[in-house]
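What follows is a single chain, given as structure tokens, in the form predicted alone.
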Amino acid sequence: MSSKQQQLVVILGTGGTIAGRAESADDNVGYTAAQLGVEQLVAAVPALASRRLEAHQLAQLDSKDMDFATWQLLARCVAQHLSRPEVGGVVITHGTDTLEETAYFLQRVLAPVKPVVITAAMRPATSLVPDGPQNLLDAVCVANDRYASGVLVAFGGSVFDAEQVRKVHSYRVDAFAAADGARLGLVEEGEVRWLLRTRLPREAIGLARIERDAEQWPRVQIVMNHVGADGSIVHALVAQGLDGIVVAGTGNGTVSTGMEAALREAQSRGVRVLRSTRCDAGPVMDLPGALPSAGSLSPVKARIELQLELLV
């Protein structure tokens, strides 16, 4: 057995579809997110009754409305619970829309040794066949596994790394995948079968970096390269006084001549620029003379990285 059976797992609820309700059991789209409390979610999974758990409602929102203030609160709360010696891991229930962003944010800020496992659902709790209860049970199993560490995502029977995980489908219950196809593990009948455990996580940025009032965090926006992209949107954003721009380039982070000229002008005016790709997988090469690369980070995660850098 690989699980830490006697250690406490703390479950933090933030809302999302997993806590959503619809008028009819056959409605998996027309629901209202964030209606059930985290204790109700736990009570709906009989297998969790024998586990050592604490449940706390930290927020109650649709993850499309996730904000920096909630991120601050979540990071502080996770760090507080992880510091307790009796706590073996933390599980966070979340909405799927911005789950990958929250996962990356927490990994970069905390880089925890103990596992922090984020889970969610594509169907509301009132669905005829909800996926949330199984995902929650799987997340607790991962949080109790002796080999688990760092911020992970448990979803659809798979375990993903915070840096690689992406939402890849708008509707299916297997909505998440790793950017380069590398799942860390599978959850099978309450046990975690690890496929890959060798990871080199970056050092934690720390809570002190994010203590600034959330309303005063650096303003970083994302623009996309596409046919006919002329850079006018970059000029408009710079005029608003933003601090950074991430460009979701085509292919290996390529941008049109007009877009690149606008981005370089923004750089000359003190705006930080990072070059990512709109492709689902693969890194952006850091080439001589090119705009700075975001490496393997997706545009939304590159935006988080740039914000954290600018918070220094």
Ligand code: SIN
The other form holds:
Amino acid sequence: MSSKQQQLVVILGTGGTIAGRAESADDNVGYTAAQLGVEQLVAAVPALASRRLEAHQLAQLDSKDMDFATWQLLARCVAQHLSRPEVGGVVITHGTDTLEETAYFLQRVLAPVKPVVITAAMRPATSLVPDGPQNLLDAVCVANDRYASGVLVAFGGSVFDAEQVRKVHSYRVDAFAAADGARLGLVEEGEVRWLLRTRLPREAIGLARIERDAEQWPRVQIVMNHVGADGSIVHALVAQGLDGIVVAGTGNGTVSTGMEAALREAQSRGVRVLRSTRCDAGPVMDLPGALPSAGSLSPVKARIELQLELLV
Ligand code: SIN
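I would like to compare: after the form predicted alone, may I see the structure of the form predicted together with succinic acid?
Following is the full complex, with the preceding chain placed first.
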């Protein structure tokens, strides 16, 4: 065992289905998320008993209700634990529904050198065959791995990076994938088999950028292009007052004539606009004169990127 493998892993609980409870063991959908404490999740995995771990409950929510204040708390807490020399990595238990957004947010704000591994479950802890305990064990193994770095997602035996990871299934236990198919690695019996080397991450935005009271964060909304999209949703949003719009365009980020006109008008009123795609994978290529592209970011991650820019 290397010295890195003996370092302390801090587990931060935030809720989700991994901490969910149902009335009966054969019920995998009619459960309540965020019921069990992180200590209980750790205690349910006998193999974790021999590990150097510390567990803290940071939040207890269904991740559909994740909010900016919790993100602030999480980012600060992760940064504080990572700064402890004895800590080798941090694991976060989370709900699957917005996990990819939290992963992207933490990567952009902290771009940590030490690993921050987010995990979750599709089945509640009370399930006949819960997936949470194995995912948690895998996440701790990844956090202990000497080659792990940055914000990663350990789920269903795979390791993903924060930018590529997406929830792609609403029910199955292999619910996550990398947008362009690039899984970073596999966890096999406690060992990580790396398949890809990651590129150098972009510089951290830093905690100072997210200091502003969460209530005052810029308002950025997502709209979608579709058959019959006429831009009226954009007019309604602009009338309410907002700071940015991400459009989930069709194909290479294309938008209807009406949607384009509405977005250009929004721009002329000072609203920042980013063009993403509603496709499951692939980038939006920039074209001369086109609305600005969000590159390969999914609409929800482009929204975070724009929000972080607008926080300057
Ligand atoms: C949640 O996202 O908190 C609930 C759903 C899940 O974890 O699968």
